[in-house]
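The form predicted on its own is given below as one chain in structure tokens.
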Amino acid sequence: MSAASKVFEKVRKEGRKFLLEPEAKAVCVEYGIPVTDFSLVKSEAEALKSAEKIGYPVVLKIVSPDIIHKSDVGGVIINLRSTSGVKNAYKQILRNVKKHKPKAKIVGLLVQEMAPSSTEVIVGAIKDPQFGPAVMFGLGGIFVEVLKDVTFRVAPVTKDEAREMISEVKAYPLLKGYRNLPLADIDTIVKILLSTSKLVMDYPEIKELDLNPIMVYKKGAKTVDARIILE
């Protein structure tokens, strides 16, 4: 059994319908998504020695079965650049978490590499109820909030496929080095939209699959948050 089906089988029996970030970020790894580095930890300790491997500057973000939104009850805090940041943000995201939902069961908190700043992009899938699985592009921000700005295709997607959705978008510009952003790695974004894709169709039970943003740069990518929910 794959290390993506042991995830979806303790998912199942656990009685879940979504999967904990750590386990949507294996998962991606598995198909080849690349993701920010990360580590789950149970104790503060284990929180400094995460974030001296990954490396400063870090994020911290709650890990909890009975928590889906994180930033809605203080869950998350970005941009930590010291021990002493650590150790206050470990103690900060536990009493909001207490103060906000006393009864959640925490797993544990993710350490999570700051990844720098680019062209965010959004990779996400959805099952019709009428065509199946359907994977969505579109750039990230402002793009997607404000001005719906993505497009759709029905897996299986092909790699023509992929670039059409890409080059579909009214901010394609962007990815292409306009003004003084950064040129986007187009091949690597194509590599994420099969990857979703094949992921989708490989385990039919997704319902809504959400990985945003995506940091796209030159050359490579990272998925900073990772959401999969199952029917």
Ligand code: ADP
Given for the second form:
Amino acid sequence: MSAASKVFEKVRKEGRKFLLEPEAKAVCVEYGIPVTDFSLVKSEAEALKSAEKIGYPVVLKIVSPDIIHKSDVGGVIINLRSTSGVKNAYKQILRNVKKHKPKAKIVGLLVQEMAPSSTEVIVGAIKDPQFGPAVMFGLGGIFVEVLKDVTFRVAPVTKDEAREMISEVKAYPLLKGYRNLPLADIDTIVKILLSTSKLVMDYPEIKELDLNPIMVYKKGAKTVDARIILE
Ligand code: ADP
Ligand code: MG
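Pass me the form predicted in complex with the named molecule as well; I've looked at the form predicted on its own already.
Full assembly next; the chain just shown is listed first.
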């Protein structure tokens, strides 16, 4: 069985409604979707070891089946540049979670590579009761949240459709390099759209998928947060 199938089976067995971030990112990796390097840890000592291995700066996040929006409970601390930074953040996150969600079951903490900021895009998928899964694309931040500048295609998405999706959003010129923004690697975004389409076709139990944000660089991209919600 593939690593992704194992993840979905485990989540189903445990009766959970969403994948933990390390589970969702492991699924992404199997589908060739680039993500920030990550490692699940259970102690401060393990966190330091992982940070060393991943390379500073790092990000620390809470991993809990009871917490879907991690930053809402103070469960994300970014840009940690030293061992003391990691130690303090480790304690701080546990304190924050204890305060905001005292009953949350804690699986561990996620240490991950800090993705350098760049142009942010969002790739998503949502299951339409009539048409089945559809793939979404937009630029991150205000473009999606305020301007609703997004586009959809019913899965399976073809390569031509993926290219169309990218070029038809109003914010498209920003991907071509504008002012201080770098040129964005469009081919990598196309690949991510196709992989996402394949993923939601392979697992019809996916109700919602959210790669938000994806930092896109001149060459390559990094998914910073991945959310997969099941029916
Ligand atoms: P939430 O569950 O609250 O959505 P996220 O994992 O999205 O938590 O983290 C919140 C925000 O922190 C992200 O939207 C992003 O701006 C920033 N962030 C998180 N992880 C990273 C990372 N690895 N590199 C850079 N920025 C990050
Ligand atoms: Mg997020």
